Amino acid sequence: MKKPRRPRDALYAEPLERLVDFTFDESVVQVFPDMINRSVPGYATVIDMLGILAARYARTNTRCYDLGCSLGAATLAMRRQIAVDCRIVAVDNSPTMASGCRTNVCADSAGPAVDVLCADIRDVRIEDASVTVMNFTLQFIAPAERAAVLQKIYDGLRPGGVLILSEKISFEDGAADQLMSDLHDDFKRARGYSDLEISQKRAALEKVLITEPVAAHCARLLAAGFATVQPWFQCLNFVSLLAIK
């Protein structure tokens, strides 16, 4: 049987009189897939990443925590992989997310119990966690409020546990920087979309997601207490760390 088609992103096709700032309403959530894998290089492969790191380090009577899950693909990806009793909690604190993912936790059959909550992160208590993932989504909380939640993170893992960190990046050197958001701009390109698209989700998201580099990322969660951080992954500006503590 051939799966369902996912509905195509086109938010953006056409010219709109009044750009708003991004969210994740209900019309992104209905093309969430199709626009995360078309607009993100790597998104699979660090997806599949995801279960795998999450087996090597989840622990028995724990908690793996996926912040931020969107429609459950991180979730997804660590239950399949970890073999070990422990539980996961999915969060998002838009309810057509929660709610999606919620509906797509159901529909698998694989190991851990998931608990899905409709939260923002910054109010859930991180507790008894070996696994905590943060995936794309640390970016959409503003600046000055990130190492709090870093830290929070840091508090509820167990000795030995890891937070897992993807993030969109900037980076310092200009030139540098110009040439890498080109480079997404070709990726992006290459996957259908076009100049019109790109141009004006660009203008949605430029107060909503914020982009640092990724020596801010390390010297926060340094700063957190985490002992080790190490980049597993970078594909243009795009990057996942791996945070032990």
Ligand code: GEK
Contents of the next structure:
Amino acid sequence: MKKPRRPRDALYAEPLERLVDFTFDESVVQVFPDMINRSVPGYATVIDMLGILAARYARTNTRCYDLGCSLGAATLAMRRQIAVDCRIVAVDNSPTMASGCRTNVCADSAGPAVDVLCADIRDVRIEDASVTVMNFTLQFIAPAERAAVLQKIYDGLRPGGVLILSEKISFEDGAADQLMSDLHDDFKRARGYSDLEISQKRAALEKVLITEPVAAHCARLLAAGFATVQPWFQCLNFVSLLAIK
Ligand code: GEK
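Next, give the form predicted together with the named molecule, keeping in mind that what was shown is the form predicted alone.
Then the entire complex follows, led off by the chain already shown.
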């Protein structure tokens, strides 16, 4: 049987009269798998590895959180790999994302039970956690609020528990920042996005997705109390960190 094709992201393909800030609305949700795969270099590898990392750290009778779950790619990767009896809690504040995630979770029932919550990460209680994943989500929370979110995650983790934090990053060195940004544009062009799509999307995300250098993320994680922070993935300006309590 042929795999159904993902609807293609063409949201920024035509010149837009008025550019509005990017939101995770119905139109984005419809094309989201195509959009994220063609925009984030290494996304499929990160998702695959999240399952493997989660399986190592998940503990019986604990919770594994996927904060900013979108359509559940990380949740499903964890569910397929985790072999112990735990509960996965998937959270997203976009109602369309949360309902799409629920549909995907129902269609794939193997492994631990999953609760999908439509809620803001800033309002969700984290408790009894062995694994927490924030896969390209903290970047959408205002920098001033990030420390409080990480502290709450740290406090809700059991000793030895982990936070896997993936982010788009910037670089303190201006030349390195420009190079990585140019290479990221090359990646998107190679995946079929036009210069118009790249520039309109960049403008729509400008005030919504705020990047920081990896050193700022590491410092914040250590200040929250994590014992170690280990970068385990990087492709251009996208990294993933493993923080262990
Ligand atoms: C994946 N992790 O496929 N509370 C809850 N959800 C939020 C919040 C918030 N405050 N802010 C943003 N989101 C996914 C990809 S996408 C990344 C994550 C991207 C949600 C938002 O609705 C969206 O679904 C997700 O975080 C970010 O592995 O599009 O670049």
